[in-house]
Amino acid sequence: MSVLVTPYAKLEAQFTELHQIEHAQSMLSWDEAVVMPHSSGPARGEALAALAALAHRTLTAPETEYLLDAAEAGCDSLDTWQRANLRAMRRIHTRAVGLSEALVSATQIAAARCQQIWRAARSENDWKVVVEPLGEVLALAREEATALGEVLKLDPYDALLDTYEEGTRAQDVMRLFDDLKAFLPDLIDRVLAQQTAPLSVQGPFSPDDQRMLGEEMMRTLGFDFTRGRLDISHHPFCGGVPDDTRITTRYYDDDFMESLMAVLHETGHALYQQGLPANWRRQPVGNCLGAAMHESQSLFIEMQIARSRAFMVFAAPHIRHHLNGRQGDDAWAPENLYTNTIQVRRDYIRVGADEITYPLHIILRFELERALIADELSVSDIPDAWNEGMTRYLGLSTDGNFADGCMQDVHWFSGLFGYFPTYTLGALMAAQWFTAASKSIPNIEEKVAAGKFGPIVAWLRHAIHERGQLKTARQLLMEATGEPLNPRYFKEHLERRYLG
C-alpha cells in the first residue's frame, strides 16, 4: 500500500537537501579564508557561484511554488513548528523568485574575486586596486536592492537589510542611531577625563599560547570542540553549521586581549549555532533569527560577560599560566586586567574599538552604504566620504590611510551591504538580555567570577537558542525581557560600567 507523501512533507526533503548545499558553500567559503591558495581564487569563485545557482534553481522551480500554495492551504493539520517552517519557506521562496540565477552567480563571482583582491591590497594600502571590483560589487548589489525591493514593496536598502533583519527598515535604525549620536559624544569625554591607564603587559605573546588559551575559554563558556573547531584568518569569523561550526581569529604578538576578545565574541555566535534546536536543523526553522539576535549572543558574551570584572577575576589565572605571565606581578593582576579590557580611546579599528566608540563606527557605515545604494555616492568617492565621517564622529582623519580607513572591513568587498547595523542592534539587544538574565540568575556575577558559565547559557538557550526561527525576534525579546527593543539597557550599562 502506497503512503501518501503531502506537500508539505515534499517541502521539508527539498529544504534538507538545501541544507546540504549551504553546508558545502560554508565549507568552501571557510577553506577560502583559511587555508586556500591565492591563485585557486578563481575556480573557487565559479564552484560557489555553481552551488548558489543550484539552490536558486530549486527554489524558482515551478513546482516550489505549488507546493507551498498547498502545504498552506492544508495547514491546519501543520503543528506549531512545522507552522513557523512553513513561513520561512515561504520568505526564502519570495526572495529568491525576485532574482535571476544569472545574478545570483553574477553576484558571487564578483564577491569572491573582489574579497580575494581586498585581502592583497588592504595590506599594501592599495585602494585604486579594488575600486574596479568593488565597482562591480555595488552594480550588482544595487540591482539586487532593486529587484528585491520591488518584489517585496520595499525601498531597495530596505530590501537588502530585511535580507538579515526580517522586519527592520532604515527608519527604524535612524531613530534608534539618533538616540545613540545624542548620548555617546558626551558620554566619551567624561569616560576619557576620568578613566586611568592600565599597567603594561609585556609581551611577545606566541600564537600557540594564545591559541591554548583561547580553546581553553572557549571549551569553559561551552563549545563543543567534537562539532567544531579554531583557526586563523584575516578577519575573525564563526560559520559554517550546527554540527560543523568553524571559527577564525588572528594574532598579534604585542596583544593577546584583541585576539582573545574576538575568540571569545565568535564563541557567542557558535553557542547560539550549536545549540540551534536539534531536530529542526536542516530545516529553515531550525536557522538562527537573524543577524542582529545572531549579534545579540555574541556581543552578549563579549561585552556582557567577558568584558566584565567579574569574568576578569575568573579569567587572570588561565590568561598568566599560558602566556607565562609572572606571578605576584601586578600587570598580570584581574583588576589591571580588567581596566585594559574596557579603555575608551577614538581608534581607527572597528572590530578593536571599545563598546562606547563602536557605535559611531557602525553609524558611519551605515550612512555611507545607504547612499551607495542609492546610487548617491560612488565607488571613488568613498575615501574622502570615509574621512569626512571619521572626522566628524570620531576626531580621526584617514586621508590617504586606506587600510585603517574603507577598507579595514570585507563586507562591502564581498558584497555584504545591509549588514552593519544589525551590529548595534544585537549591541543594543544583549544589554536588554543580560538584563533579563540577571533577573532570572541568582548571584549572576559570582557565577562569572568562579567560572560557572552553565546557568547562563542555559538561559540562553531556553530563551534563544532552542526556539530557532519559530516566534521573531520581536517576539522572542517581548517574551523573555517583557518590553520592545529598548535602548536604555545598553546606556544604563555603558554608564555603569565606564562612570559607576
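On a predicted model such as this, the values are computed, not experimentally measured, just so you know. C-alpha atoms forming the largest set that superposes within 1.5 Å between two forms make up the rigid core. Numbering follows the first chain given and starts at 1. Compared with the form predicted in complex with a further copy of the same chain:
The rigid-core alignment places the CA of Gly74 less than 2 Å apart between these two forms. Remark: with the core as the superposition reference, the CA shift of Arg87 between these two forms stays below 2 Å. Relative to the superposed core, Val410 shifts its CA atom by 2 Å or more between these two forms.
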Contents of the next structure:
Protein chains: 2
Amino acid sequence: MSVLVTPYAKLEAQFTELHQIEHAQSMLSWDEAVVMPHSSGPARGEALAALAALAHRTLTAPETEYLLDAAEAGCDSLDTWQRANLRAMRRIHTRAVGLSEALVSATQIAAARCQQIWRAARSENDWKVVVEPLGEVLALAREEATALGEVLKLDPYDALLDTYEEGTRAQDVMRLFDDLKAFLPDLIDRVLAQQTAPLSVQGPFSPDDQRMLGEEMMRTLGFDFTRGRLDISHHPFCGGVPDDTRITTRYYDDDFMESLMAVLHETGHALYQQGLPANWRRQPVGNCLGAAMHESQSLFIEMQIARSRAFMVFAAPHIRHHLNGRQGDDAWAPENLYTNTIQVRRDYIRVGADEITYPLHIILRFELERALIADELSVSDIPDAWNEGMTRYLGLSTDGNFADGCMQDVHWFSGLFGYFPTYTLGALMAAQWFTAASKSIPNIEEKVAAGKFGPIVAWLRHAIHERGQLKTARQLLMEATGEPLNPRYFKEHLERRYLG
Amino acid sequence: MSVLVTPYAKLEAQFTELHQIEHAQSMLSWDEAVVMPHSSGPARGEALAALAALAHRTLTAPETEYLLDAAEAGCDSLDTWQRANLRAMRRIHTRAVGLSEALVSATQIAAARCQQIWRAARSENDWKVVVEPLGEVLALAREEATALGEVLKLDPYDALLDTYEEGTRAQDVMRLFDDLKAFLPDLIDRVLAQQTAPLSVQGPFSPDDQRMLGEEMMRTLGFDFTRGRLDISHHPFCGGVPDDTRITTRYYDDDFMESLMAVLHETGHALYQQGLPANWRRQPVGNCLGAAMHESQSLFIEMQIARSRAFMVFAAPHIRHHLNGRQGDDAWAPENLYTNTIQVRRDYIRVGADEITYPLHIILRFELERALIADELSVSDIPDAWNEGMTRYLGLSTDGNFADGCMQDVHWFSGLFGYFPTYTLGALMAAQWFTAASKSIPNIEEKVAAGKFGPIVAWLRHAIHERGQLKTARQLLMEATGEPLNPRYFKEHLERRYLG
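Output the structure of the form predicted in complex with a further copy of the same chain; the preceding block shows the form predicted on its own.
Below is the entire complex, every chain and molecule, led by the chain shown above.
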C-alpha cells in the first residue's frame, strides 16, 4: 500500500514543528520573567533570537509557498477546520515572507537595545537619551509597516494593526474612538462628582495568604491547575501554552485588591488559552484569535464579572477568610469591597487606570502612533504631543514629566506599534459578550453572587474558546451577539455601574 | 570590501544554532522536573522530541559534511582552540550521521513507552510487564550500538561507552574494575567490623532551613547565584546551561544530611558547568568533557571535600545554626556529623550507597549490560543474573525482589546502556584529582576546615573547567596528575578515611 502524503498534510507537519518551537519560546519567556537568575539574560536573549530565526527560516522555506499553492488548489477535499487552518497558514506565511530576515533581525537588535536604554532612562526621567534609539526603532517599524502594507495592500499603520487584530482598520478604530471621546469626559465628570471613597481595609497581607486567595478564585472560575500555574513576576501576564498555561501576579503588603484583580484578569486570558480546541493544539487554527479578542476574555472576567457587586457578594467571605479580616468589620463587607474596585481617578498612568479613564489613555497613544508611523510626528515631538493630549483628554499636564508621561509604556521602545488600540477594542467587546451572555444565561447575577461560574465559562467556551481561529472575530461576534462590535454595550455598562 | 566566510566560520554559526536549541532543551527539561504541572507532560514530550529532530536535521544537513571536509583541509589557519573545536564538531557529526532518523525516533518512542511502564511496574514489583518493552528498547540499543560501532570501528558496547566517555573502552574498564573487585569486598568486611554508629541528630528540619543551609554552602564553594539557582525535584540533578546553571535537591524532615550531600554533589557538577571557558560557550569545544569527568567534579566536592573530617569542622557550626541545633549537644559536634557522613552498609540500592559499596553496584551493572548488548544475556534472564551478582558482590539476595533489584534504576528502561561505568570512573578520577590538588595547594586540610575553598576551586578551574574540550580527559589527567587514570588513589583514599 502506498501512502500519499498530500501537500496539506506536509504543511500540517511543518506547522506542528513551528508550534513546538513556539512552545519552547513561550516557556523560555515565562522562565525569564519568573525564575531566571538576573545575569543570565544575555544568554537567554541569544537563545530566543536563534529560535525566532529558526522559526522564520522554517516558515519561509521555498517549499512552503509551493505547498500552500498546491493545498489551496486541492482544498475541496478538506473539511471546514482544515480549510480554516490552511487560511491561517497562508496568513502567517504571507506576513513572514513579506519581511526580509535582515529587517527582522535589525528590528530585534534595535528594539532590544532601545528597551534596555529606556529601562534605565525612565527611572531617571531622562528623555534625551532615548530619542536616538527610539528613532531607530521607529524607522525600522515604518519600514516593516511599508513592506507589510505592500504585500497586504494596506496602509502602513493598518498593516501593523492587522498583525494584532486581523481585519480591523484604523478607520474602524477611529469611528469607535470618536464615539468614546464624545462620551467619556462628561461621564468622568459626573462619576467623580458623585463617587464615595471606600473604607480602607487594614493590611499587611502576606504574599502567601494572597496567593491562596488568588488560587481559590482561579479554581472557582475553572482554571485547570493540572495544566497551569500561578507565579510571581514584575508585571502580571499570561504565558505558556494551552496544555501548560501560566499566569503571574505581584503582591503588595498593603493592597491585596490590585493583585487579586490582576489574577482575575489573567485568569480570563488563561481560560481562553486552556479552552482552545484540543484537537487543533499544534496548528494555527487552534490558536487564539487576535489581541482584542484575548483582551475581551480577560476583561470579561475582570471588568464584567469580578468588579461587580454580585461578585463581591460571593468573594467577600473568601477574601476575609484568607486575609484574616475581622468579622463584622464594615471594611470587609461586600459593598465596601465593591466600592473599592470601582474607584475612578484621572491619573497619569495607563496600567492601573480604571475602566472609564483607560480608553482615553489608549486614544492618546493610538493617535500619536498613527502619526508616528505616517511620519507626521517625529520622535522629538512626542513629549509635547503627549502633554497636549493628556491635558486635553484628562486635564493633566505631563510637561517635563517623561517618566509618568510618554516614557511610561514599554510598547514603542520595544518596537510595538499598532497594539495599543486592542486594549480598548477588547473592553468594548467584553461588554458586548457579557450582554449576550446575560440574555442567554438565566439569572446570571445570582449565579455570580453564588460563585457558580460554570454556565458562564461554558458559554464563553462555546461562543469563543473552542472555536480557535475557525472563524474571524467579527463572525464570532455576529453569531453570538447578532451584530459587529458596537460601543453601545460598553457605554451602557459604564453608566449602569458608575451612575446606576 | 568583500567578506570571505570560511567553511570553519560557517560551521561555528551552525553549531551556535545547535547550542541554542540545546539551551531550549535543557531549560524545558529543568522546567519539566521542577515546576511543570503534572498533566502537561505529553505536550512537553512532543516539544522536546521536535527539538531533538530539529537538532538532528540541522546537524546532518548535506552541507555540514562538505563544510567539515573543507575546514579540515584548511585547518592550518586555525588556532589551537578552533582546531579542537573542529575536532569536537566532527565527533558530534560522525555520531549523528551514523544513526538514521528512523532509528533515533524509534528509540525515543520505545524508551518513552518503556520508562512509563517501568515507573508503574516498579512500585508493584511487577517484572513480567516490563519484559516486552525492555526487550524492544534493548533491541534498538543493540542496533544503535552496531551502527555506531561500524562508523567508529568499535565493538558495539564500546561504541556506546564512547558516547559518554570518549576514548574509554570496555577493556580499560574491566582492568580497573578487576582491581576494585579484588580490593573492595575485604575492605568492606574490615570497615564494618570497626565502624561505630553516630549519635542521631534530632529533627524535624524544615525545608526552608535546609535550603538556606544548602545555599550558604553553595555560595561558600563558589557557586554563582547571579547565574544559577537551587530548587527542588524528585531526583537531585544539575541542569541548565553555563550561564544559567540550575541544581536541585529534595528535603526530608528527619534527615538533613542526605539533602545537604546531594546539594554539595550537584554543586560539584555546577562549578564545572559555570567554570567552562566563557569565550567558547556556544561551541562544542566549550562543553564539558564526558560523563566520568563530570562525575569526578561532583565527587571531588562531595566525597573528597564534603565527607571529610576537615569539612565538618568548618560546616558543623553553620549546620547547627541553620537547623537550630542545641549548643553543646554532642550530636551536632563536627566529629559526630563526620561519622554520620561516612557510614558503610551493604544495601540493595545504588543511589544512596556509600562510596565503598557503590563501585560493586556499578560493576554488577557493567557486567550485565555488556552481556545484554553482546546478546549473551536476554532480558528474561536479568533477574537471576542480578540476584547472582548481588549475592556474589554484596551478599544480598534479590530473589523475587525486583523493585529493589534489577528494576531500581531508570537507565536501561530509558535506553541508557554504557553509562553506568562512568560513575565509578568518576570516583577514581576524583581521588586522583584530589591527591594532585593536595600536592599543589599547601595545607589543603586546614583550608577546608577554615572554609577557604577559593584556592581549591581555582585549581579545578585551571586544571579542568576552563579547558572545556580543548584536550581529552586523559590528557588533562596526564598534565595535572602526571599519569593516566590510576585506581591507586581511590583505594588509598578509602583506606585512609575508613580504616585510618
